[in-house]
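In structure tokens, the next block holds one chain alone, the form predicted on its own.
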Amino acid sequence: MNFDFSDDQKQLRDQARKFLAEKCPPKAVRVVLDGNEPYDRALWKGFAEMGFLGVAIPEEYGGAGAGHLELCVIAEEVGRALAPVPFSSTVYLAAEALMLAGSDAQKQAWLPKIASGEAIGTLALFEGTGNPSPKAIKLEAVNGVLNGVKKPVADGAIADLIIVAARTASTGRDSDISLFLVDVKAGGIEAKALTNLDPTRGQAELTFTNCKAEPLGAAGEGWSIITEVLDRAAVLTAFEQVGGSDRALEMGRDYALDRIAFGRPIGSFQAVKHILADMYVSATLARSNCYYGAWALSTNAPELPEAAASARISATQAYQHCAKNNIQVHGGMGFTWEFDCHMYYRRANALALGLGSLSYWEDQLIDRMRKRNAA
């Protein structure tokens, strides 16, 4: 079985890398990191014009209809470039939830706007610290009206469309949770930006007060939909993490070849070689798991739950490892604001928590493997 990308997909990757190298150099990332803008609006417009936002959205809803393999390719390049845009919240979460559970009318209303860059979307799941769990959801929905608080919500302060997980019953079962679609323009939402580790990917606290919403998917099916959305997002985020891992490795390698100490490049010293070799091993292992996840996602294979958890775990570990050791290879300079190492370290740790912690996904993998083995 060949898990590698096709020639067309590799060409798409080259196009995306060229585009991001021109439109999203580190200086552009720093504008958002150091400034007051929540994201790079010009880059977001460019994403839409290049067709990146709608690459996995069917053509009948304004997308390119290419598929999830192509989206994985784009995600990796987004991770390499640290693109400061609401790509993951809009494409991995909101669009995937709509494609999985939305009615035709909901898809017609929102997917073309997402593909064109007109609408930014997100998923409001968490209600404070902790991992995804139906028991942690307290926000209530009564007769299509939402009341409660969600935080943190990725790109919540700039979203036009919010998919909200809400409690509709109190039986103690997963069926207590349902999903709702909220048009921010309808009102009833107060957004407060939160301070977080990576300001280039904003987080917000959303307060819903008598907020009118429409159901997304069948009543009581919210948690099963969320689980599937998180699995899909885990694979796509893992590709972002692999892209960042590879770039951190390249930065460390290039510095080790250029930095001269005791009359020779520091990359010639065995201790530095060991660090770089370990980075390469972790990044390559993560890529292998990501390719398996991409296959499972693109074919909707029954192995997707295990493949998604495996990709998420290995990519999270690899990115944190490579980002940390990139700083180590740079020595004291790696800790300075002027060098770009800290930007990858920030993103690595922010992505590690976005869909649930590493331990959460490790538990998910073990539980899923046990259930499959017992079947």
The other form holds:
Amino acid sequence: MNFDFSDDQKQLRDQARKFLAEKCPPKAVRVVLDGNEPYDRALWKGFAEMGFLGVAIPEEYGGAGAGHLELCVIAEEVGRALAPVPFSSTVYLAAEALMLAGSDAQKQAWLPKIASGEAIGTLALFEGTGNPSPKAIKLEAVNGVLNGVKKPVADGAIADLIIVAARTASTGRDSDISLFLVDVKAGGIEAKALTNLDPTRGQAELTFTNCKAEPLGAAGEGWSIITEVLDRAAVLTAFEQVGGSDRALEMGRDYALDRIAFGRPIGSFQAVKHILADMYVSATLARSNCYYGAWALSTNAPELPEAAASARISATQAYQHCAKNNIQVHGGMGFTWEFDCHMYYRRANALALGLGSLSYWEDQLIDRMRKRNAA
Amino acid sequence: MNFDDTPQEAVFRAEARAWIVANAPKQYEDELRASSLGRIALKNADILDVAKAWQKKKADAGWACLHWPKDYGGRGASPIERVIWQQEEGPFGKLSGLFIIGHGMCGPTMMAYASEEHKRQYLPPLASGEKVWCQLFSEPAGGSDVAGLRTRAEKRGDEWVINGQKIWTSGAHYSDYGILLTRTDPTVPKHKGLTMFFLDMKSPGVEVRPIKQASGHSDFNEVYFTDVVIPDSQRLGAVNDGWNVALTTLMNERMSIGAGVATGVPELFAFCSNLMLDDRPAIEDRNVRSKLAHWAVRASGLKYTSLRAISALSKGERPGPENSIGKLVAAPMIQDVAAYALDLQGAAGVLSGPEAELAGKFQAMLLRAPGTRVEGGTDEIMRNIIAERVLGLPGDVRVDKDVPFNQVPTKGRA
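The form predicted in complex with the partner chain, contrasted with the form predicted on its own above:
Next comes the full complex, and the chain you just saw is listed first.
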């Protein structure tokens, strides 16, 4: 039993932190936030050069083949630095779906491009308001031709590769859903960028009109693949959330030490100290749940579904808690555009929704715990 | 990152499991399993007798106080072996609750400050449960301000004479020995005039009066000292250095971390799975699921936080103040979980006798929980510890810090 990352993994984390501190300071995030660029292209190139994009992709497909624990430590740093790049959609969703369900030819065609930063990928799942559910998918696939609308799709307007959840039957069962792989270059897709809570991670509406697509995984297996992809992405996103929580806590702590009011640093007042202590508590609980999730993910343990839901819920709560209280500790300053607090607040609340909301994951967790207790 | 046992750990686990299966008092297993915070008692036996017998059996076979050195009645086991033991001991581990102060705090303090002769004399019977120890720190005027204590120790030749009163002393009514923090110099600031001793609780002049708690139980006591004599050889640490000795004790409290802190969550989960609400199991209700999930991730977060601490411990790191998180999270959670379990029962939630759901288990939990939030440091003290010692925020303003103790005001409104 050892419940910690290895020294090598910690070294990779330090390396990623150093790289991001240099290449992704808050002012770089603001270039994207202010709408001047859809994402930070130079940073994305740097990610590829550093090997971050292919860290969990096997070597035969152009990756480093290091594994998911390594990807977890990078995800944490990506979250901490608010990196404005399509990392989660490409690496947690598209690459994971390909690795789980892709044919050898599909993996050969796309994974090396993902690892090299040449292709941005995403998963087109949602169709308007609501949580992940096979019933919510209306987009139809007939003989490999897609028609319908997906929104919101994370990084949908800049993606080269889109994995689409489509309806191939209407029996009311999970097997109604199949997955398809679409090369954007082939045409048939119209993308519209959508205004969203966190402009540092784009959202789009994609309209598919007689769009030719190839199946990804077996017909009728789409929903079980999606569930598994979401579980894996939940653990990885949770690490981003923990990275963000820690940074928000640090910002609040530093400000409380520097800011003087009533003749004392505000961090000497119990009311402020206790806010920060509670932020530490939620960030720590989330981190511990994440470590369990990382272990389950990296070993493909049967505990993964439950561990993923726990990590997801805990990290979502922690990041929202830390981000909003960081603003509170900063007082009026925290509420200004000029201070960075709102960037964490935006990201926290956007990440809380991207893979299905808190209530969806609560539902998942309870179902999974019941299953375990019944077993 | 690995949750599986190493080959050595697997051998240890198998050995522990086999011994527990062969030796545990299985006639009490169901009752112990069903018991939870606030109601660890047995219907047809004295819990103290059963606990002592189990502890003795463990000690004789080398399974007591696993992390203590063998010379003092332990096993010299690793922190991870302790966790494995706890996992395997399961509900029988609840019997160790009666010894937790002795094993977790008094023993380690004795190990750090007692003479070798005393260690060999007192520690093995403490490890084996034959002798029970308590910790005499808190006072009526002290509360969270432990160093504000007033119990006096006055030197008389080779002896000390003790006068004063302690309160909230867990288990004093069945304890054989205690460690006692006293004031030996009231003319210096409060932390600087304290001295620690250990004493025989049967000494003349020691009077133990149980306190009836809000729950109706009496787990705590007031302890009065009237001209109690303690030989100087039972002093722990230097005269007036008692605060540092006490800090060792409190630090060791954090060492007693384990993976099994009570949260009430498994109990609530089981309850919601069985309780019918609007003709279906409560657990199928959306609001119930949301609440359950919220608490479940806090409970699992705590469990894995402990495991992280144990991993750090096994690499030779010291347990730090970050371990205060366990009590800070678990104690208020138990209170909320219990109140919610009653809420789900509607008006019948008020019943607390044998006819109540689960024979009033959650009601008992509710009445015990406020104490859990206070004992061993209140929620507020725990938050201060995290804020100051983990996050590095400034300490609270302490206006009595440099004032001689006998000049510190004792009343808020004159």
